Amino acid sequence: MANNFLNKTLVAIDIGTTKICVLVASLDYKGNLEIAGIGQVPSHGLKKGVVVNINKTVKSIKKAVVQAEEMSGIKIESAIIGISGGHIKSFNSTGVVAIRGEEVSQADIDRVIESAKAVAISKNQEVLHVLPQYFRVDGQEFVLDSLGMYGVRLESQVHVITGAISSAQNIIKACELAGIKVQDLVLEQLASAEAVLTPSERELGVGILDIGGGTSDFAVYKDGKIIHTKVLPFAGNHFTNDLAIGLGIPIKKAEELKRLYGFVNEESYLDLDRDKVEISLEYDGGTKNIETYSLYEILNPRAEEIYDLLFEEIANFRLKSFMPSGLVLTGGGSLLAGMKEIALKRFRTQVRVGIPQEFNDKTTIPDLIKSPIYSTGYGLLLYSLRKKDVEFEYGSDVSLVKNVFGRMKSWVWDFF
């Protein structure tokens, strides 16, 4: 076996609304993959997603670089990115093409999923993804792979994935101010699912839910297809204004005291073995008690609000019974204590908080990221794996930007 792959490196960013995580990994010639340095910095510049100060966001992201170089001691020059927020649009469409030879030939293939994507979108939206769900051969229902079938009609059903052009943009310039090039932009809950769905919950169908920090990113997969995504407007970071707000602290205390001892269902109040807390304040050297049964009052109806808005978008798809294997947690957010158990009782459905996992012998997680919080950023590693033997060219009067929603569009047929 060649060795194309000795030494070579694979650098994932997450660049999230509450902290900027590089992951770096190195993959040798047998194609194992290994964790090599880890970066992660508290993320300032941006909002639900989206960068609101390209300079702030720089430094974070250059402070979050400069880790994982020291760790790994390897120079970064390029990455993987991430991208989320409430600019992300999705929705089903279909295309029919007649079939120009006796069977489905990879050209018709290629005809119908352009046929199923031309539809309008709005001016400031870029496609994104285009993933295939099934196909119809004369209309044979579900056929999953056309390839070679003989018929005279072809038709496709298509996930697509819109993001604004512009947010986009603004990833893209922060990394290049940062020194960083990116390769590609992933939907962040395609790269999570990557990390924590096994491939039976993909094939069963199962939804996953990565709740981040501006954002909380919905997606539904079967017969090993993603057939729904969805992002909502509500995280982590609400959960900690909601805090800050409702006990008159400052925004870093309100942080400590959910990660420290926030909860958002009744039953958890028995775990803490403190009924008040004090914290000291940022200013004038004062203190504050707090009890910690009234974080539970601030905090569930935050919880619930995610939770209604996700089984609202469950009742009006119909996507319960693509669901058998339940539904997965992910992400920052789903850590407050109470998440999981709220779900079980809304959904009464199978639910459990996924980590990044080993689904094959050639991966080694470290402890340190076997986390909800590493799910997306160890995901893009394993997009950017999955990637490595595809190489495209570009004429250079083509933008960056263009570039990467070419890449990206490009992906369809190595994935499904």
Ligand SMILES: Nc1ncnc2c1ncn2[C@@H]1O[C@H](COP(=O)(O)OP(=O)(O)OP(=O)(O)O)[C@@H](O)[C@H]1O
Second form
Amino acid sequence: MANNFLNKTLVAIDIGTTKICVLVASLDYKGNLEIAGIGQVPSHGLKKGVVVNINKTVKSIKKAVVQAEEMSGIKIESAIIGISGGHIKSFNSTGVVAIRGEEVSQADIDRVIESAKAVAISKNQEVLHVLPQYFRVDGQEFVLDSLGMYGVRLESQVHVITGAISSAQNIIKACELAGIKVQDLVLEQLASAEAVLTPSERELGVGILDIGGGTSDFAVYKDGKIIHTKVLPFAGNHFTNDLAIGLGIPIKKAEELKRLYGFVNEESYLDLDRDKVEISLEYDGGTKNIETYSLYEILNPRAEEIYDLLFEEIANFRLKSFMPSGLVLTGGGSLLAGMKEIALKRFRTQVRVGIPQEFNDKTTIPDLIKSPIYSTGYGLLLYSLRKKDVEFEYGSDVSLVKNVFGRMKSWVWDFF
Ligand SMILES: Nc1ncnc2c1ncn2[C@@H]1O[C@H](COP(=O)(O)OP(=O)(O)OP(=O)(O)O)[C@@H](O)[C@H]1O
Ligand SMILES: [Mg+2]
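Form predicted on its own done; form predicted in complex with the named molecule now:
Every component of the complex follows; first up is the chain already shown.
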């Protein structure tokens, strides 16, 4: 029998370039996670994943929150929030320390990660995550966990992710003005990965590309750990803009056309049931005939451009050998016909489109959110599920960002 008294509420807000999505989940005393409410509204006020208009963003957040509250019957006060955008930077770094006793202690591990973190980052950036990858004792083989090993010299390799302080501040401010306390800021591709990758993919090694509206967010996992992240500055909205400009039609029409008939691989042309589409142009009451093949001609180069950037990133950082499980595409942009097919050709590896998954019998996902569009939102919930026992108290407004950043750094210890 369900014990409502012990139910906990988890709330995630994906503040995307095209939509703001609020997910409310309830967690019962047995650990069952169920979605209790969804709120979704178009996002106004973001460009390429970054808040550019606070007032518009606040309005959209408020609207989505009210929707989710009405559906769930739960008052939303705080939430876990995603962060992305071109300001996100990442790099690997190594640290070395002398082991204090005979064997590696937790304090040595803490110190070596601290030393790996001690790198110069530009003034306006703040460390978001420090994700330990490997350890090495006395120059021997890399290991995942060095605790208790004998030696004198401990090395660590970590993945450091930084973001612009102002971008994080703007997201936090927008949420606060909408009446929502920010529990945590999570890099969006880490959240998406949580929702769509299987544990075995993460162990063996896999790449994930979340093609959103404003940015395409990439991450590589190996041995269950993040080894690389990158935010690419092109995504779904660029396809829409290309159509609007190329065909001389309004953005709204271009978006409709892209979703209904757009494709980026030539073979999909055979699947279309028409060579031409007629669209109405409200502004002058006229119509326009568009050849469906021209959609391919306009959309394909943009898809190739995104994959060229990804290919370059994979080659520059020699990542291919870390991706035996291939590439998982997610985000709304992965719904564009042919994205998977041309990725298969380009990367010569397995490619699948990832949607939020039920990984055990304790999670129930409504069909509505089994779409790549909800990967980040659902992944954020899973993050907050992991952190459910950790209470986080905010100090004054001034220290809010510092607190959230501080807390993000602290994830290191309980993620892996
Ligand atoms: N059926 C579809 N076919 C093609 N494209 C689609 C389809 N559905 C959604 N999209 C595209 O997906 C994009 C939005 O994806 P998503 O909701 O993941 O982005 P977002 O989270 O708002 O943005 P970002 O993560 O970049 O901040 C839009 O560009 C939209 O046109
Ligand atoms: Mg997104």
